[in-house]
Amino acid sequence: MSSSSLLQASISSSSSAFFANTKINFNNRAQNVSLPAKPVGVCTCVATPQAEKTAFKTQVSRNVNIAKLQAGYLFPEIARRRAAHLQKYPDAQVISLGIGDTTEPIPEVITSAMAKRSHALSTLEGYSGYGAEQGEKPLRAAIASTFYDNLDIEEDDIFVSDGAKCDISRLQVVFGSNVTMAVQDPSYPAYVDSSVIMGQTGEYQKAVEKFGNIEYMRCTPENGFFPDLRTVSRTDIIFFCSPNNPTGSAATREQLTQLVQFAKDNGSIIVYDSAYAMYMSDDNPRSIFEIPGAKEVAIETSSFSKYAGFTGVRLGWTVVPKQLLFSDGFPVAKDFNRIVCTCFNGASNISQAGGLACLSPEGLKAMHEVIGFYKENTNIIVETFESLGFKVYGGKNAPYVWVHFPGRSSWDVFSEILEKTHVVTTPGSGFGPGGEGFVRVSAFGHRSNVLEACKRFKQLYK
């Protein structure tokens, strides 16, 4: 091979990676450039790659349980896809009926109480620092009398918090990593994800879209969205939400009586999420403690988020009855109190002032009016999809409408609706394998947006 051939081969070899990634037309450039021939000796070109910059790494290993989680948490993933859609269609009027975030203003009777408490903090007489980790006594008493009147729940059974979602994770810390867990399928993803993080589960099984060592209690239209408990294996903890997120279904008194008896027979603890109880239209229990014997086997968690628009204010509560005992006879409430005192300094005193105002006669009236507004939204959404021939569930007892798209991937339907109508919904499979083939549509939205979204649904599926 001639020396010029060697040079050409060397350049070609050392530069091929660069040339492959360019869009320059080198053939065209060659037509316009001519170089005089020179005598060339043997030339050796040595490619010297740039020293790679490596990030400093500690010697602390990652929590293997967090590594088990699949992709991102459902709602941030939806937000990411919404943002990507807006980049693609910057002028689109995107309507969000996906994440269950309230949209209507907090009633003035509630915000004025928070403002008053806030301004008082700037005075010597009105200032307060750390409060009781369990919550202020007047608010605990008001929660007990408003939601648990005649149910033998006392104010010191109630722990005020910064939201039900936070309390779910605190409860998981109480239970530890050695318990087994059951969830409705589909259900709010925080139950499963917190269980995975605590190390209560096995690996994710992609073929069945489930984590090992979790009992998925399938809830379908065929069983009225209440699991067949005869087929459910015994677990230590049972997470149960009624009215349910995402299906919108509410368990009857008879069904909850079965659930309490099932927990007693198996020595299990029910964590009952009643965050949507005030949306109930049917004559179903608003609290698990309406069921005889529930105080021996159940914890209840709830929130002001969807009642008073407190999704950003952050205020909730958890009820842990004194009668609830671990297998060694130790009260669960004492361990929960220990975790609260260790991991939490109490809910904001301003938020608690708002919570107390919520439970005044004027505050309760205002909350019911806002809830009534969202329930009207659900009626509009239900009527829209039913008019298009879809099977529709929920809406009556919860602010969610559960729409069936048989034989289709939930994420595909989510993408189709977003792409063609610029409306954000929630794919049912994000709530568990039992949600595949469904899409959740939230009723949280301004009326004009709900009407516009329904107009677009009709144009897409007419």
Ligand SMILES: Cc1ncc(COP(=O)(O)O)c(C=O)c1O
Second form
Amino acid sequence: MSSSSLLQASISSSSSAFFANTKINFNNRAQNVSLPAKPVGVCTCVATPQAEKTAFKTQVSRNVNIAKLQAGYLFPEIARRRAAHLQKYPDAQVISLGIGDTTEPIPEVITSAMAKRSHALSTLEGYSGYGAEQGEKPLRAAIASTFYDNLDIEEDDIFVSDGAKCDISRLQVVFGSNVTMAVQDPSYPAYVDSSVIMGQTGEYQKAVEKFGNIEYMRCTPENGFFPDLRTVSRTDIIFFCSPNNPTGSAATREQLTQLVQFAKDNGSIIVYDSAYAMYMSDDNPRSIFEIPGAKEVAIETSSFSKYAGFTGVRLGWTVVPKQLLFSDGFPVAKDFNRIVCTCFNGASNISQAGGLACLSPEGLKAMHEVIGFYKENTNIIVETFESLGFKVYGGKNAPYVWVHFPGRSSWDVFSEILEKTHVVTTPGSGFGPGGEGFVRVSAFGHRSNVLEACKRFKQLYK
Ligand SMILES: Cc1ncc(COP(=O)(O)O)c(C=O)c1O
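Same protein, different condition: the form predicted alone was shown, now please give the form predicted together with the named molecule.
Below: every chain and molecule of the assembly, starting with the one above.
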């Protein structure tokens, strides 16, 4: 049996046992149990029937908010389909341009700083245990001066973390269940899912493929992927990602100025996700704090994941300016600090050494080189689809290419591409109903894989 079929067997046997109908049929049980006619000195061990072993249920009710989530988080679902495809075609050379995980090695100037820090932990002088929950001072200072120079963001406005995704959920804990939220549609799924889990939303409405009580801000080619704010209802929180995952579009200075004004008019807080800011080619803001007045209405979260290949190392940060206040005048940063201290014990000291190396002159140069490599991949993918006559968006300011398949279901196109080319992409509708009819192709891949995938796309759609 191959390792994948072994895995499958173990998953299906344990999961079917786990999900077994737990109603116990006492009549059947009675038939299966053989009682000894008379006591004897030998004890016979009879295996407990499977159903009886797994029938126990606790008295804890399931979190109703988690129960509202649909199917599963998008990317595990794609991984599941990829695994199923491999089962069907064990010899297929599957290429993944799907989940958006980085593929290129971390530059050595960065890993050597992590190795040094790691070795120092074996010495009395170099050992350190728990660090500051908010991150090490030199790294906070380096983030402030590298990404927010002249923007009046100070070292203590920056909270170093184990990644932007984790910070999105910690921010949701700060906001609690009593707020309303808006998201770009389509958008990175963590905003909606964390909002559902926190109980900020209503039930999932299958007919419209939306959760109740979330404001979906439609972003389409027709509106240049920037929502028409005149039609957007007021919410407490506005999640906004630029450059955007999945559409690859980036908001202009004028658009972000409108967004900040909209938040001010409504007394809302913007959670601005700038995880791809270093991919920007156009002259658009790299940070929301480039917009005057943003510090009173915005938080920014970002990450080393896509800049330095830190998706596995884990390091990010969130900026919560002191000027940002709740309606009672209490600083949002103080509550965020409280949650960080309660739910998190600080980013790994080894990752932080890597982060500091990323922001040295050599580290910055090395990061730009890796980003440049992925941007070349993006160009190859864009040119491929354009040469096939597809309308293609994104790519210029983000490592994602948003390909339009008008009138078709995204999951159908995803399946067609996987079945016929063995290339994993991401169905646009997984990012919200506004993504229907699109497929996202990620530029994270080895060059040979990107070229091979594009060759297969050309064969399929010629
Ligand atoms: C828009 C966006 N924000 C955040 C993240 C997660 O970043 P991290 O690895 O820092 O948790 C991703 C990852 O794909 C992303 O696309």
